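The chain that follows stands alone, in the form predicted on its own, written as structure tokens.
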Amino acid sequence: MAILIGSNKVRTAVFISGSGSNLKSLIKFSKTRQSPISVDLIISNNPKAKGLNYAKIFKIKKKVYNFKNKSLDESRLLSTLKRQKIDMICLAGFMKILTKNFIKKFKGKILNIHPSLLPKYKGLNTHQRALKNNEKYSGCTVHFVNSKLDSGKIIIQKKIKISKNDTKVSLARKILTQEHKIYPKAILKVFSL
């Protein structure tokens, strides 16, 4: 990862498609002393995202990307991060595949949040899956970004207990808690190793 000088932070941009729960947690975390980030730019694929609106709210720059034309579109991306001078890269609740020329060109430096206890449970209806399985747990991973999906290596994971009375919405609350406290603890152990 890269070395911090001074107080100068990485540069990272974080790319959401939904509320942003995980993008706030990581806007408030950056603006701590110990963290080794600052956000700056928030890319989505998604222009109403509600998450889109922190971009107002703590004035870091947007940008939408439909990726209908992906290759255009991350070419575009690439650009756009290339000219902010971003260093690195935080999926939160991301719903695009990036490519492998995409990842390649930020190798080792994309970090994803996924709502399970990796490799259990990639990809989507995380936690429809847990409970049809009868898991007695479930949990969060937060880790590197490779070009198979949800494959990376694990960085720090979270494990929760599934109550015999959880749903699909009540687990998804838990598991979101647990998600905003151990992003920020993956990203300080990234910048340790």
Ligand code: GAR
Second form
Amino acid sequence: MAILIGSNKVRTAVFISGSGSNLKSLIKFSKTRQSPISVDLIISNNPKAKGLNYAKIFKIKKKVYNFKNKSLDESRLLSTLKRQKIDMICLAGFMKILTKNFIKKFKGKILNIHPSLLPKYKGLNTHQRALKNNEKYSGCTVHFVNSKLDSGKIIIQKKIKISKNDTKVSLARKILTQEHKIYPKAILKVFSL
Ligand code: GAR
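Alongside the form predicted on its own that was just displayed, please also present the structure of the form predicted together with the named molecule.
The complete assembly is shown below, putting the previous chain first.
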């Protein structure tokens, strides 16, 4: 990907829908010397997303688009991204599906984190499905976004053991802790490719 000169970091937007714990981990990472990215914009489809509070805490610009009229909101979003000179997008618990047209405009520059060992358990309710199938392991994956849901090239994965007592809540918690570690690692890997 881009070569970094001096302290010019790649201007990145993080898209969220909920609590934003991955957003927080990305912001913290972005402030380290080794980070190739800066987080300059937070986008949410949900005005009540808890993660939007990080905009205030870390003084980062935020915008909400509800995506009810997807094509209109995506074109507004594209204008905002252009105005803010955003060159990379990290989806972090963003629960809307972006159109092919949008993805094409940021080809190879959109990453997503997903709470399963892809290609297993694409889509929703990953933990519930893994437990129901008596899986021994689950985990999380960071991948490039292409036009097929949760199917782009895998950058990094972390496998974790499912224990007998795990519930969907305990499993989600265990996996989320690992997500916070692998998203920054995936970014470092992308920029060293
Ligand atoms: C994370 O577990 C993330 O992997 C998942 O939503 C959670 C968001 O948590 N994403 C998806 O399921 C996307 N299909 P966070 O808001 O605390 O980062």
